[in-house]
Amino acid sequence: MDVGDLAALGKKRLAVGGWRLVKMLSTEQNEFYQKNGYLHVRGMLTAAEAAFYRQELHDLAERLGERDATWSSVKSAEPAKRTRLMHCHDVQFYSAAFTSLLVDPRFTRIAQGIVGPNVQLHHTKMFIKPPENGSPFPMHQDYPYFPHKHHSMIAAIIHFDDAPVEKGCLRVVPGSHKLGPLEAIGQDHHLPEDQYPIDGALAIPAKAGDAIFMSYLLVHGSGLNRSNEPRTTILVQMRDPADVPLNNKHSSRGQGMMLAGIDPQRPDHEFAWERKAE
């Protein structure tokens, strides 16, 4: 299936509201998936996207300014040993072509084949390690941020430069995600580092335009950027509108987007004037 198959897709209508739901995933995919927590889609945008996505992120962090997300877990007290992690949240409010890409079909139908039809945007974020002294991340879940009920939520990361294991690239613990919830430590919700270290996950390699999916509940994090090159990423989380927030913590002004099908629960719109007086 090419592009201009999957932009198609968009064009074919359920006869029930809603875009009709194709096979996204392959059976091998969907297999990967259940079993490991993850799945590492290769070539989801051209070298040539992913280059011009590099270009605006990067334009954006220099508008941004020093914005630095280093996790307290690995701050250093020694300024000549501290690194750094460029950082920014819903990315597509500072730039339009994130708003493009978070409803491209290379990219939804993925989504979909694990979430369901209906996707939802829960927030994004930017992160650039920079060369030498980009920050890593101790293994983690994302759920403590952000928990739901039924566990719909999911991370795409999306490369637009090559992260190989000296960039400081994703590392994860295949299956983990059938551990449900950890008990977690720490002001950033890392897990216990004799338990989980980050040289024991497995290190997953990724070129410019390959996209990994994760479930929330994956063990994960990432090393130290030790190149002479940037690594620059975007998070997307993503969720089922069905599914019920634990609490409202981690909340965007994106939050609530439909990157595809419906949101079957969202009331009607209420306009200031038509709200009573107090």
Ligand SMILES: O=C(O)CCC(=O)C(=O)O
Given for the second form:
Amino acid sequence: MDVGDLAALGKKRLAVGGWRLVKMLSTEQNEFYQKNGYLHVRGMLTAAEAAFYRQELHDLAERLGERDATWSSVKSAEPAKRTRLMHCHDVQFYSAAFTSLLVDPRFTRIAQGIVGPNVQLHHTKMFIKPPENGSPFPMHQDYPYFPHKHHSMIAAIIHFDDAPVEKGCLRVVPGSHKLGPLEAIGQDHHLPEDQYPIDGALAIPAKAGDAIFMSYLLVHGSGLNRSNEPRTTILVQMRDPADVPLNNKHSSRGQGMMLAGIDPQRPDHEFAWERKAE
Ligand SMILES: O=C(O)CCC(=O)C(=O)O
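Structure of the form predicted together with this ligand, given the form predicted alone:
Every component of the complex follows; first up is the chain already shown.
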């Protein structure tokens, strides 16, 4: 096969799987997302797949040992009253199963439908809310952690077990992404509790295998896990590679990996031996 054939093959692939020709979201899904700032995709993974990923995360949590990521604003001063949140950043660096999941077309097609043809990884996080005392997340926007000029950043929370209300499921304020960046408080950038109580927000109970996609401007949080089972999820944060970060405080391993499409402006890698002496 010569170079000409290869180019033709590339074009053919684009015509078959290319973003311009394939509708990524239904009209209904698109309208719902534009209006509400989030989209609940039911059954993105099968129950068996969700169970496999769940086990991977629980095995990982065991290898890592206790790591509590409870937000400072909800951490009780009294150790006996403390809640717990097991956490790992950049899970795909710990288990290859998650590398595959990040580029699973069932996942990336929805992300493309929201972000556009090119979807770039920002970071991933595992959260396991342990039974009976799994920490809540105060209501917040993700914006202050990694502000971007064009607000293309979205999160997807993929559920590996059922998350009913009593497990501390995700809660959102529908349409709040239209308010733009809000003034946040404290080290963890939460919103005032009296204006945005967790229990006052809309609960989105989810099933194992569901994914919830949302804008980084959407006001969201989640309650305490009071149930007798863990709530197991990963959160994938993604953006359009052409968007412009307003600061570089939040860097992560794997940031910049393309999950779908291309990076139209990625600079060439510079090898150490190519750098000019200062
Ligand atoms: O997993 C959840 O319940 C919410 C996580 C979240 O809001 C975050 O990490 O920003």
